[in-house]
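Only one chain is included here, represented as structure tokens and corresponding to the form predicted on its own.
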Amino acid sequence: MIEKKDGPSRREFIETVGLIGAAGAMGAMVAGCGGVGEQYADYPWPPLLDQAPDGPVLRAGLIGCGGRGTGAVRDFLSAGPNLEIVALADCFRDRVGSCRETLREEEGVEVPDEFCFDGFDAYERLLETEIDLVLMATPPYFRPEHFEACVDARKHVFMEKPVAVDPVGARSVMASARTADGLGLSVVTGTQRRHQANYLETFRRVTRGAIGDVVSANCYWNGQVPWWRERQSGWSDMEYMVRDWVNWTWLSGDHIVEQHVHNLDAISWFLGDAHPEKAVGVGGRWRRPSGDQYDFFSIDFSFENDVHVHSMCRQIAGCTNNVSEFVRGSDGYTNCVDKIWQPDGTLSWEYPYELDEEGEKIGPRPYRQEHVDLVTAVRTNSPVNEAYRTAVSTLIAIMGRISCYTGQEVTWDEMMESGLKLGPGRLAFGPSELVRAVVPVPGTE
């Protein structure tokens, strides 16, 4: 299941840039992990406009035409005036057709035959069309390569989370993010909590000392398996795995990476975009219906200044569910989304939601807001690039997964030097040994 290679010059470049980036970009942030104020001074607050400003037509292409990709297209089209979707790409022709039909029937958008591409190389043909921006919603395994290609083609990007499934991929995204910075490209990722008014206002208050110095944190995504695919007659090994991608580690990163990255990203954010120094975790598999992943993870992440974060995620039906984050400080604590408490449990602040006609809270629309913020950045020539920090959050999740799979303590420095790369040596439909992957057993070779 794991392929290790002595990489060519790009691998050396990725490792060098990754290590320089960790020492430079992250160093100042981690240094202030326990404190408040200075480390947040240059935080790129999104404008949170209701609609992006008008401007010349922005033409977008979609890579990954499943449910999330189709949703991303609709959010993009609603983000402001003069926005068009003109090209579609996916591994599977039927996925392209389904997305195309939805756009025709529900958005009044017709994508011509000559701009609909399928196959593992579909993204390359899409990038040859006249587009300004790419929406990436493929399985995470593909994102480092696709993102590199988009940046090389000088396209603005919306990229879903997570951005990789292994350390090599995460560092590739870090390197491509630096290139995007140099080209003035805007990149928004699918960590939507950072585009929610309630999270942002809570974060703003934490930066001003509302809970004092951070001393610990907890985060959770406990739920059930979101979906799986039964293998159909005629599907090859590779087609089955790609269609059932959310349940295969080499394609999704396991649910700690694919899903729990949201919570880990929020905690990293509230700690000053910090990363842990080490991780020790446990996990296992009891009831998963397909794939090779774990059902649950529980990890202790150790940050600088002896700040510990407990991370827990589970996908087992019929259990108590919980999707949340908590950050505890010397002078109080917060749920990160809309409340702050004093140390004795007294509520000291609550986000002032607007209410509808029936008195129900009107929540933010973060999936749409991500695209409003991206289009605004492009049209105001104010580049924003979230790829590096999301690669860091992704690597935090990978770090936790590896600790649980192996039963060993894993350090951040090891992740920044690791040659671990998941997946096949060559992408092609047909038989694959990966379909017979063995579920990892901690404490064994």
Second form
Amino acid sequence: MIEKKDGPSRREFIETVGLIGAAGAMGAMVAGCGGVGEQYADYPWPPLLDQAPDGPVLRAGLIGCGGRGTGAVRDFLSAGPNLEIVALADCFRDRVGSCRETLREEEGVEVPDEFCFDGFDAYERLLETEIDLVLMATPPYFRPEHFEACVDARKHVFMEKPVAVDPVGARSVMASARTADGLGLSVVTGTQRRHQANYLETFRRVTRGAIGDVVSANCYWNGQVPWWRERQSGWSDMEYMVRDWVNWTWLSGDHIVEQHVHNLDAISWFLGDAHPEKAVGVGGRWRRPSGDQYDFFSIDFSFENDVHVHSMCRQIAGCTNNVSEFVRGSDGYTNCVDKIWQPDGTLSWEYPYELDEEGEKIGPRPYRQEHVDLVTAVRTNSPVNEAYRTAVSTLIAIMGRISCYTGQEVTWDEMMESGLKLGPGRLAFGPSELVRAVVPVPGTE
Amino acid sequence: MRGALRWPGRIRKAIAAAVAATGRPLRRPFVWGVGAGIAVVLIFRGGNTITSTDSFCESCHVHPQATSSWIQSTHYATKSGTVVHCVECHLPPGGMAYATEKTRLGIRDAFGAVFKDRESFDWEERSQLERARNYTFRESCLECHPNLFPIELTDEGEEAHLHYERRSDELRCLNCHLQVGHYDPDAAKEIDFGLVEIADAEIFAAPARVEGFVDYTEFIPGTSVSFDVVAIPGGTFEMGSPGWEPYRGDDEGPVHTVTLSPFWMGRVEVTWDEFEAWYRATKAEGRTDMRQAQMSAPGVDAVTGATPPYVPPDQGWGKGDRPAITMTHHAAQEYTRWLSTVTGKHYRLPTEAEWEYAARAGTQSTYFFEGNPNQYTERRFWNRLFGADTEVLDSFVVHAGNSGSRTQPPSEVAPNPFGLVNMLGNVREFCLDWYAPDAYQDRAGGTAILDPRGPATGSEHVVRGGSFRSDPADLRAAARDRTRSDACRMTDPQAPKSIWWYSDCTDIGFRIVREMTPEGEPR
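Please supply the coordinates for the form predicted together with the partner chain, as a counterpart to the form predicted on its own shown previously.
Zooming out: every chain and molecule, the one shown earlier first.
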């Protein structure tokens, strides 16, 4: 074999640049947390490397083997060298099986039988295996309990948004997040906008005063029902609901929590990781094919200093669609992702996308980037923890949902003290009253 | 230097450099100055070390709680065998704050040791939350406990610490962890509140039968609990305080004439024995509030009972005939409704006018006994310096000066001319009326107003009288105050907050009155 002496290999180069870049950037990281309009000195994290630096093998386990979980594993494996998936857990054996099959065929990875677990307690057995890191992509109802168990087991975590479906769960995640801080664990959540170069560059400019002080904001996720399952014979009530989870409030938090949390998180971020003081919303249901959720929500959130944020989300096919954010300031406005305008509508800045061979813009790949950022944090020993702020964003969405369900004004203080906990008292497959849940009627409480 | 002083090499070089820089030879006084400075630093350092040992603290703090309760506490008997020393909690962790506090306390303690009588200190009083806050530093707690969310923390603990994080400007660690440094066996979490009946006592089968308008003893049926009720003759009095009264509040005027029909009033504030009888009897009847109960069964006039208290409601001070405390105004009213049901008489909270009439007991002076606030109050420097003669005051009222910072049994003081005990002190008392600062404004017409009631609506209720925590200036018969619903439930982490128990208010109780119907018969 001929040794190449004429320069560093690609791998060495990535390692070196990665470590220098990551360590430098994260060393300077500013733990931002403040009220509306507070200016950041800088926002250097994440470093947005193309690939995580090399290091000792990191072994991951996956909890929640559906489409997103399987995708998360593949994103993780591609994030850098020496990354392995060694254990799988899911409520359902067939889900574990299909995930395993995909990994075998697409990634050439074989997860042995003894590292495949199923049932509601599968995550406990997964945590007993020798893993360094857990990927979580179950329905959000399970997240608080699973996250707490992962932190107690001292595992680094990637977890999908949202992180809870009710105030008790959101606060549990806040507390576990603080515990994880104390243990030096890294936690990255699926709030992907915070891992996109275009959003990050826009945010940096906004925090340096590009639009002045924030005066109002809007955010939208108007689309259609992502999917639903017809009930199969032989499925118990519980099995049916968990397989159809994205349509059941106790499992998904409703689509304002499950999906719109992306936009609410971006708004909270641009307003300085702020949370609203109160919310009043309207919502209802007309078209949804299954479950107990609403079709649409429209909420007026008021933040500190009477900064109002309008949030609107809908899941009805055949209507005008829009997934975006908008923040207006005293000296201009932005779409948060790649453009900033002056007050008179003149474009003052646009993100310089790279173009491919056909002249198309190359967009960021946030799903993969999240894992690059997580592995980089772990390998450079510069812990990063997104769990608390994602719990805040989740609770903002829950707050909006509760206001729409009840028709009442809901305050942040109420959310931080509410005893509301959704779901069954005990998790078990079989008959469940929850399947007969009544769609909430505002004004009746 | 001829070897008179052998400076270490580095210092010698520095001196040489200084000499070279200034161009003048080093003078001997300068050398001695430096030496003296180093000596002073060493002496201070040594002094600081010596005066920061546990044994140095204990040489003066010989009172029973200090050492033995510390040794029994979780800060001495730690799982890891670490011992947390006096100064680690009772001084700030370091820096200027440490130096300042150390100096301040040092001067104060030295003064106390020389000029004050050690026996006269009320150490129990000083261990109560309000005082303990002054000697225990949050920064010191956080120095050793920087992580509020350790892995072993319970779910309840997590909720409580999230609550603390949001209110850290008002709350201290001590609000919830008062006993961690000095063990208090009475403070152990009480799980049997209201569950223990007094054994071998007579159980009353029926309530008292009262013939005419006389004093009587009421029996609570099905329990061994009884209490005395005093017949208060009707009459006319001047309500409020005149403008010249010392320490008067703006809401106490104008003075106006009020006539009251006869009524009965509890001789003492409602005791724990009485209040626990209600808790025992009704707690199983439901935990919904009145509104919900009526919604589910319209027309049913249900009496509701409290949820179990979060912490020992008596604060470990003892129950029995001490006044019941920490209940909400709502809970007090539910108590009177229940009492009315089981005794067949109409009991309720007193109106503000009834309360002041009863407190004055025929007098129009600031107190129903001799003396005035200027003579008693600790707010006057003169009185603080030379001590006020509070002998008369002490004989009639449990107040800050004689209470030891806690409620006392009613037998400790003498009654007023109506025979009522502790109207002005021991615990402040809920009234039936809503509070309004201008409640008296419309009443100044000259003619006597019969049985006045407070405003029709409001957000907080009237609270009258002083408490074991009050300065004599606040013990005046005319002094008015109100409930503070939010402040009284500051550390209650539930939502909605408890409608039955105050988490942060230990000095309010209540007393009952019984109405006369116009014919003189109970309603």
